[in-house]
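The data below hold one chain only, encoded as structure tokens and taken in the form predicted on its own.
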Amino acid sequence: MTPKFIAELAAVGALAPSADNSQPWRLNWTGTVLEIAHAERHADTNVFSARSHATLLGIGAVAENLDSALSANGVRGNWQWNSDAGQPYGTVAIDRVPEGFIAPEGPARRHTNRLPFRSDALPAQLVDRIGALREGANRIAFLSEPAQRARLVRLVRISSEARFCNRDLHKWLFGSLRRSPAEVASGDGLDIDSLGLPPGGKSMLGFISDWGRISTLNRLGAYKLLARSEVGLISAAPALVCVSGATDSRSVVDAGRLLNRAWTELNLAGIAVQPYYVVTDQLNRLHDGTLAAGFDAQIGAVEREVHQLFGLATGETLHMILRVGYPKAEPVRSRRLALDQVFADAS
């Protein structure tokens, strides 16, 4: 019989944020071990491998959320990472199994929200403390000035506009999209009614879903007018907080702990969180020759002007961004996968 401990505690670390949704991970329990390994899901349509940037990430929120959870019981836990993304990502043994179980607020509490956010600037001392974490090679940098913002919004709104024109990427996003009450009850992907869209904008949706209809229309422009809508929300927040560092397999892990910490903190404080994952997408596709046909030099000029902005050294990049500010009203929530669909106990 699994321990009830290592359960709850499966169940804290699958809390993790991840891209779309996706849940990318399996959590198993050796008797000895709590292992995270890559669980593809919905291959027909996923963009991400196991050893992606964004799957990466996610892997590292889980740990994050695991260690939340062991600090809450007391219990100290010794990591073991394989190399390169290898699998299972890596292992956590734990010095005891309590019979109880303490489940920590923050991973509870961590949610995206998609809706307008107030203009209110976020308290300094709060500032601070977030723009002082770190983990590992990863930091973070806090844009609240207007300048500063303004000329990160202009890179995600052409890193947008790449986006709208890629045939994966729109298969990707239409295939995350939960409709019906009955795909909203599975747990994965993204219910259509956590978007926030104003009205009519579940109509221009479906419209814009059948790719050979929008790529009809991007030859008229339609994918700069996506993107100048994509940014609407970023450019009016207070505040933008951005995680960058090293672009090795275990410092993108670690960069997940940190956006992981950073994101829980903010929402225990009252802070509304937004990630925006298009920058980073494109660069790496840049990168990997998946661009949409035309972007390189553009994606090449935003990759550029990255570094100059965060200061980044040669083999450093942006991991995410997230749009910060206080909540105007609280959003509509993603469900997350069943317990047995993301845990097993394999002793």
Ligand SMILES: Cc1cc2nc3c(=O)[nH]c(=O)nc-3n(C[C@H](O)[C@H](O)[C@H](O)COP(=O)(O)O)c2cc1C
Second form
Amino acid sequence: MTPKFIAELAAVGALAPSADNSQPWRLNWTGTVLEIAHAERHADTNVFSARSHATLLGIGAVAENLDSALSANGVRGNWQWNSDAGQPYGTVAIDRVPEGFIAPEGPARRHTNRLPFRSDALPAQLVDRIGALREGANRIAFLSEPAQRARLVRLVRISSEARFCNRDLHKWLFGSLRRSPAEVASGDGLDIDSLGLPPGGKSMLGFISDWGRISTLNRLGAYKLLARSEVGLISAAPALVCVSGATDSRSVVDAGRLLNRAWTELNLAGIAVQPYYVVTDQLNRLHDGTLAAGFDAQIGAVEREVHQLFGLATGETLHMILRVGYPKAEPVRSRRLALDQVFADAS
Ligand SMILES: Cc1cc2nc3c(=O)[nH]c(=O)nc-3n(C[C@H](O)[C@H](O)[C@H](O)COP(=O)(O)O)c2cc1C
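Alongside the form predicted on its own that was just displayed, please also present the structure of the form predicted together with the ligand.
So here's everything in the complex, that chain up top.
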């Protein structure tokens, strides 16, 4: 029988955020260690491999949730990581398996809010506390000053233009959407109600779901309009929290830990969070040759400006932007896959 503590621990790990709620992980209990490995999901539409930046951020977030659960139970975890994102990514050996399980508050409270936020500033103490968080070679920049925010929002807009011209990303987004109650109940992907769409938004999404139609409209500049509407909420946010640092695979896992820690602390303090991954994703596509045709020069310029804005060294990148602010309303929350789809006891 699987120890209750281990199953509960794995369930907390699996509350981690992932790109489009794809949950690309599998946790495996061997009897002595809990392994985190890659799980390929929806291979027909998936754009993120086991070694991709987005996947590694999610893996770091799982590790952070596991550590938060271990520490809530006074258990020490000893981590070992494979180099270069080899499988399993990592293992955590625990010094004892308690009978009961105390659930940490943070992982269950952390969530994405895609609704509009209030415009009032965040408390200075919180800004200082979050801004001081570090993990390995990663750090946090808190952009509150309007000119700095506007500079970054412009980069989000340009990156979104490239994104709306990318056929693979179009397929991935529409493959991730869950519309009917049965699809939502499957427990992964993006529940359309969690997107916080304005009136008419669902019909609009239906209209642009056909790639042939959107690529025709893109010749008339539709991608520019879509990108403009994409930056509406981020332009109005009182602050942007940005995670940056080195790009080797261990550092990206660490960035995922830092991302999850900052996000969880913000949510616990009553601050709403929405991640924006589009800039990082387009920079990665520039490097691996998967940008939409014709955007290399623009995304190259975005990269130079990102480096300037955050004072990045060679070999560093922007890992994630978070739009933050006081929530106006509670969002519909994403579900998770059933535990038996993400956890196995191989002991
Ligand atoms: C690598 C990564 C990229 C993400 N990109 C975005 C994004 O660009 N826009 C967005 O609204 N949410 C984004 N998210 C949030 C996920 O969609 C969200 O975490 C997932 O649907 C689970 O929902 P939850 O955060 O409420 O648990 C991203 C999350 C991760 C880890």
